[in-house]
Amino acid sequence: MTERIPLHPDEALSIVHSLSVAAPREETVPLPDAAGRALPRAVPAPMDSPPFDKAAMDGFAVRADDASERFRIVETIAAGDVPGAAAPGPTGATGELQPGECARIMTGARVPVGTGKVVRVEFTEVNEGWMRLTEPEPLGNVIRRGENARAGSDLLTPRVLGPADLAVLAAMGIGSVSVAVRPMVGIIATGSELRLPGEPLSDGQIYNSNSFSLSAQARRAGALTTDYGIVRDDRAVMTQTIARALAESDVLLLSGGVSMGDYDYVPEVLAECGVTVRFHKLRIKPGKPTLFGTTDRGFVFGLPGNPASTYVLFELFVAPLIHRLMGLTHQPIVHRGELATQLSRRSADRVEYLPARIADGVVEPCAYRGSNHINGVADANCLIRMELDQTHIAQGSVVHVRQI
């Protein structure tokens, strides 16, 4: 068997991005249930926003071309009122201001026809039904019709819907929205040494942590998850479980069993189950043994068993794929900061990701003892990337870090 040449992680990510995915299935949900869901298509604005010219401040509406020294107050307009509807004066039924007239108006209320600006209350004085300017109003203080959005324009573009997005939709009278159906992510932990938290440990056994981190990461990325449990190092059992999970999952994540040990059956079992391997082994640290493959139905990642590797690789490769399956483009958040302490390494034959914390523009590497040290990742809020052949980064260097 020919030894695979480890692939640069950027090339591997390009392979993940290059594979075609079906347009996401959609479902309509009420607005209160839409937070955190993926919006796969732009939502057109059903009307202008705002639907009329309205006051941005409490004050007095006046004509743009009116140079009067004082103004007769012809009506008071509260939010929800129609200008002129209750005014017996010269404004008439249309609510149009005439020279020398003004209307007392509240924030958010529709301004009368012909309004050029709203003079703030603090720039005026009122006496017996007349308003006089005490100082010039430098601003317009009118939010014009369609200023926020025009009918038919893209109200929201594809994104993960947040609280402000729901407010935008609600302000347009949209009570439900079509969102992407959540992809199903299957999770399998392999290894006879694994036990569930709460179970007693015998000598040589450890607790399964990867399933819990992967499930949490997948749900944070917008997916649903199915945990297929721990599969011991038994080829027949592994084949049965993987075959079932592949049939039921859009993305299958396996942790452990992808390296070169005598009981690392995952690559062979995946081949037996009809998986086409797209890459296996990367020039990356942590995570060199990583495998990625496809079936007619979906995708599968074979991730190393060490928990820091599993966590980092999900952020780099799995999260972008989940977003694509929901019709979104994954955009990792990158921050710029100054490195607090020098980073050095002896071997620079792989791209390496190191956990760190960024605060107030300063990047502080976390205490980290390698791919088994998930504690170091738990203390981090970002990852520093060291490139191939880069043996050190000097203290004070400006680095770009990826938020996790």
Ligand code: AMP
The other form holds:
Amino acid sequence: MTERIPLHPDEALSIVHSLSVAAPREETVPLPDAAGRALPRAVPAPMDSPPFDKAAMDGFAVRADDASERFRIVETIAAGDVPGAAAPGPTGATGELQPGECARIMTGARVPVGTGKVVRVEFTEVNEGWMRLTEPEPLGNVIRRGENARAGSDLLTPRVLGPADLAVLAAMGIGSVSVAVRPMVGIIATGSELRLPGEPLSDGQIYNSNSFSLSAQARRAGALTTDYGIVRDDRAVMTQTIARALAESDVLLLSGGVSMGDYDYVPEVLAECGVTVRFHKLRIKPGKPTLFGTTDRGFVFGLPGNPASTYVLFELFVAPLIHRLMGLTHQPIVHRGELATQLSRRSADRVEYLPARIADGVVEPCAYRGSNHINGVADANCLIRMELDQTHIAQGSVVHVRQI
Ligand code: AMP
Ligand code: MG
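Give me the form predicted in complex with the named molecule now, not the form predicted on its own.
Below: every chain and molecule of the assembly, starting with the one above.
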């Protein structure tokens, strides 16, 4: 399907989502390397966690039904010990508690058979091998076998693995995990005016900044990146680099050269390279000229050159696609807060995203002078969205903002 009338960004996003993607290739990585990687399939628990009933407190294990005044201490069980495993001595510990008996036990240790609760040590008094309660213990203080996870149940569902997930896997004895291979994102900055930081600038030239934000955003989203550098506005040169990058990338990101200028060759070069255009031009601000297309092997975005557009469009469209390629559903983080100052605009024929800062439930729009002003985006931690036909949002209104 080729879509050439400006699309609502929500429709555009459903087009991106509607295209089928293959199940991700996977690779097995050791646990320390798994943080930040995408887990595309649920991991079943290989065993019960904890694998035995264990004490949650330092104290004394007693039977549930035992109303004794005092309890004979039959053994001391440290974390790692097996109850009753010590040679039967004068105390005669068997690993199973009888009425009137208790076992001194440490946090994390396996409780003896028959344990109903662990009385915390603070609620007891010990005298010559006997324990007496000084206060009733209201809690059980036993973590039962399988309480955290049952063998065979879903231990982790698909997600980007975080530090706690690594602990969950390690707690199951899992030392390596199969994660999605990182998609390869190619980046090309188009524009004859562009120079690299470090190079001298001549009159009329500017530095390429988009390649740096795009590459950091792509990596943050979980991808690997290849930077194809700057390509000047020359059809032949552009065709060559774009063809090579398309062949090597899962997602190719171009910035610049996609709108109505005389030297905006990107749409024709992409057509020449066999790209099927899925949409070109959105009812969005910033980012109206955005183009999205596909090849047999991957996806390509022609993002506008203005740095704020490039940044915002990546967050809205590219990050979700990268997540899909890794077998995940992208969930933008949305906060709600009260708008600190009113927002007004004359023309409301586009959905508009504005950089803002949210803190303590208050949303403060950033000083922002439009799509060329990446500085305003750098100061932001979220985006406010103004809907089609919405010209005004009153001060104090509750707005939903998207974290960036
Ligand atoms: P274009 O989309 O090519 O018409 O570019 C729109 C604006 O963005 C122009 O002011 C360009 O100079 C600027 N621009 C284009 N590419 C980049 C880039 N890679 N880094 C910073 N600014 C850029
Ligand atoms: Mg240009």
